[in-house]
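Only one chain comes next, encoded as structure tokens, the form predicted on its own.
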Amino acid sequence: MTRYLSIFCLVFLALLALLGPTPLGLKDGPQAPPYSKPDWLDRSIASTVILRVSSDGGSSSEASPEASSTAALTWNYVAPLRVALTGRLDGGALRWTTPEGEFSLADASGSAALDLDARDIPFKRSLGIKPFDNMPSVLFPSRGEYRLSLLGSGDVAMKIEGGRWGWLGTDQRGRDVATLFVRGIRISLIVGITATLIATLLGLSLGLVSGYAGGFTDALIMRTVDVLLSIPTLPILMVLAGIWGKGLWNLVLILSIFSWMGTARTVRALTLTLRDAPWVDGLRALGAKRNYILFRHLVPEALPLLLANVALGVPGAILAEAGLAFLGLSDPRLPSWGRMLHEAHTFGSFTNGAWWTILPPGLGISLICLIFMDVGRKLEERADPRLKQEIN
């Protein structure tokens, strides 16, 4: 079982990339206060909770999805950071009952949309609270049982923001780090696999042509390889990303252009050793055409080497994308792991001690690179049984 652990991990990551965060109950957008801790980290502070009341059947919190016109909450913490009301109230009133009294949060004679925040001065005045008083402290004066009641019809959500949220907390914008992490898997796999496949196919084609044709064609391709290898990669990637744009496929194309040279040299060296072999001369004597010899016989011989290059190429492309994203040269709309590290560095996650915004993307990059290295080694063993015997 442990022998195929890396393959199971890769399949699991691929499924997460395809399905996204929705099946896991994760949501996009701001969910809680910035830099909220993970739920499991510190039980002494409150978690962000959403109470929902509805006249057509509903009260719900994050832990209780059933709905009714009343929602109850047991509060054993200090006052929350923020309280907000959203939804619709069609006549009637919204009541908030505390261990020390009752508040009328909203009244409506007709249909009214609610978008109230504890920082709104008119909202405070309507509750008889002074403008500079801390409204969450008034609504949560002590520990005990609290109840949100809807008298009438409508659908209202009360968001009580604490200092904890979800599996991995929130970032500087209040977004769920677990959601960003799962979405980053798709970006890493797309960039790593696509860029490596394009570079491998390009390197294979040019390496075969260069090694088999020889002469001027060989010299031209190899001098091009030498020139590209002599150029410092990172500055060129930065310049091209700035010129061509920061889109995902632009990044894939840039990484492919500067990743095929090693494969071309390796395939050329193998082709040079095989093109004058007796069995290749025999194929020529039988009238076999060049394309048949190349793709029917030489490509299978190069397969173990290609698998080795893919095993090293995918982690390299993922690290290159993460590096460019960390430098701010990726599309800011794509939640890649490198972009997560860039934002963590830019917005002060280090100084705020929000390590949960730093470790998940860093560990994700390391894990996926190790998985591909191990899978590549197993593919090499399948393609060349001699490697398996040597390892054993």
Contents of the next structure:
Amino acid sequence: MTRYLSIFCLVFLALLALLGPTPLGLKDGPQAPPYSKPDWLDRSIASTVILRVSSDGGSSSEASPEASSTAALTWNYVAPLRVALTGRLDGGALRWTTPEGEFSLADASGSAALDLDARDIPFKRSLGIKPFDNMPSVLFPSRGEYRLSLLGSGDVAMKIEGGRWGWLGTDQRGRDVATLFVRGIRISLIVGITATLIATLLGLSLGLVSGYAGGFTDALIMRTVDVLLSIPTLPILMVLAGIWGKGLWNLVLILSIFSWMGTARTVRALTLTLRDAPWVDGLRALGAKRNYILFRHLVPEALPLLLANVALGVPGAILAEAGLAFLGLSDPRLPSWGRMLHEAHTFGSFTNGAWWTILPPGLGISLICLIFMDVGRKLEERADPRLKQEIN
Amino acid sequence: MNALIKRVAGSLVVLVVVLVLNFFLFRVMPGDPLTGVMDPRFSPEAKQQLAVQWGLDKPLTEQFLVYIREMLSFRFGLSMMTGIPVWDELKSRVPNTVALLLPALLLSAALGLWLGVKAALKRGSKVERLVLLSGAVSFSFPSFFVQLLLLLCFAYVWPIFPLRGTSSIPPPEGPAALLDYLWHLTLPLFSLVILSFGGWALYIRNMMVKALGEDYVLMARARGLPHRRVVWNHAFRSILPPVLTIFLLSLPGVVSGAVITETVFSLHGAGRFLLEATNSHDYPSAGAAFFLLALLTVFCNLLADLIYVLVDPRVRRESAR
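We have the form predicted on its own; now please give the form predicted together with the partner chain.
The complete assembly is shown below, putting the previous chain first.
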């Protein structure tokens, strides 16, 4: 069981990435006030609630005096931060019953769209509240039972915003951190895996050519490897991201250009030892063509090692992508984990003590890297059983 | 001598590649470098004047020669954002970067070395478990995440360190200024050490375990040499050259890390300068910062190469010939 733990985790994350946040009931876009705490954190403050009342539009012609729809709420907190009404009213009224009195929030004889915010002064005046009074505290005077009832027909949602939201709270724009977290898995996996695959293919082909051809080609490729290895990578990645644009595939391309060197070295070393092996000599003596030897014999020989190389290279690519995104060099529309940390850092998570915007993406990156390293090490042991005894 | 010349030549090649990349990335890639400073309402004459001011009207080959000459003499021209000479800006920033990176590098290498050797000597001990854990942390935790956590803990929840900056505002006078500077540098330095000693310790532990199992170590023990001598003069001495090689190869990563560390802690350093310049398409500044970071790397590489020659008797004998 524990042997395959990392594989299970990886499958689970991949599944989450494939499904996205929608099946989990998580929504995109602003949901609650900025920096709402996670729901389970602080029970003493109100959670963000949406009260919904609606009637079937069919029999609305004869508006009954009774409420056609009622939503009830037990309120145990101080006044909420904000109250807003949205929806549609087709003749009828909207009534708000508090323990200390009753308000008629809206009244429409004909059909009317509703978009009211408790901060609107006309709305306050229509309820007889002074313009500078805090309307949420007037609407929520004390603890107890509240009722929103719709007389007539329509479909109205009342959003009562408190300081708590969802599993992981909200960020500086009121977006659900859990949604962003699930979206981030996809970006990390796509970038990590594709960049490493491209880099490995590059490294494989260049390493094979370098090792098999030898001479000038070999020297050229190996010197390029040396030079690329001694250039500080992050600055050049930054400059390239700044120049080439910040899209997802640009990042993948940039990352793969600067991470094929290790693979090329490994493959070259392997090719060099195999090139002069007796069985390759035998193949040559039998008249095998160069391409045949390369693709039917040398590539399969290198494959198990490469597989481990891919898994071990993914954390590097994921960390590099996260680093670039953290520096603000990624597309703002891509909700990646690095981007989340960037926004937490620049938009003042610290002054709000909003650790829930920092921990989930950071732990996510670390977890995914640990998983890939573990998988890579297992694959490496498969490819070369001697390693098993060596490490422990 | 031969090996030495080869290494110096190698560094020069890297430097040339960096110079060429630096030039072509900024000038040949799509996007006119002037669009950043220009308002679209500028007249063609004004545009022409700007081009002349930055030498962009000349043919590319001539620009390249001028650029090489200016880079090598450290005249980086004027910043496109502020109009201040880039070198003046950098002069105030590079010392901060060095003051952060050098102690961090030395401290983490020393700590990693000590813990690594200790872990290799006592297999299965708590020290070894610590080394394995910190190694995993340093390879899989993003540096900025750890630094953000440290900031959250030691600058917000328990505010004993400053949240940002290289010095207080306004900066104190006299000896207090130095203390203030060190106070601001402590948390970044600490975070860098925490992040990188694990990798060192893990690497040195793995190599030491192998070296301690060699026959010559057994032989040294059989000869009755003291434990200390066997460990340090026989086992550790033999892994010193590869350790230095890894030290050499880790330098580019350390320099890259400066960008992130300086961004997280809002330090006034060369790395953040590069980020700001890149974000604002200030090409002379970004080019100069990139060049300096690369130069630092190349210089450190060369230094490590020279030390390598001193440490490995085989290379020394070969180069004496």
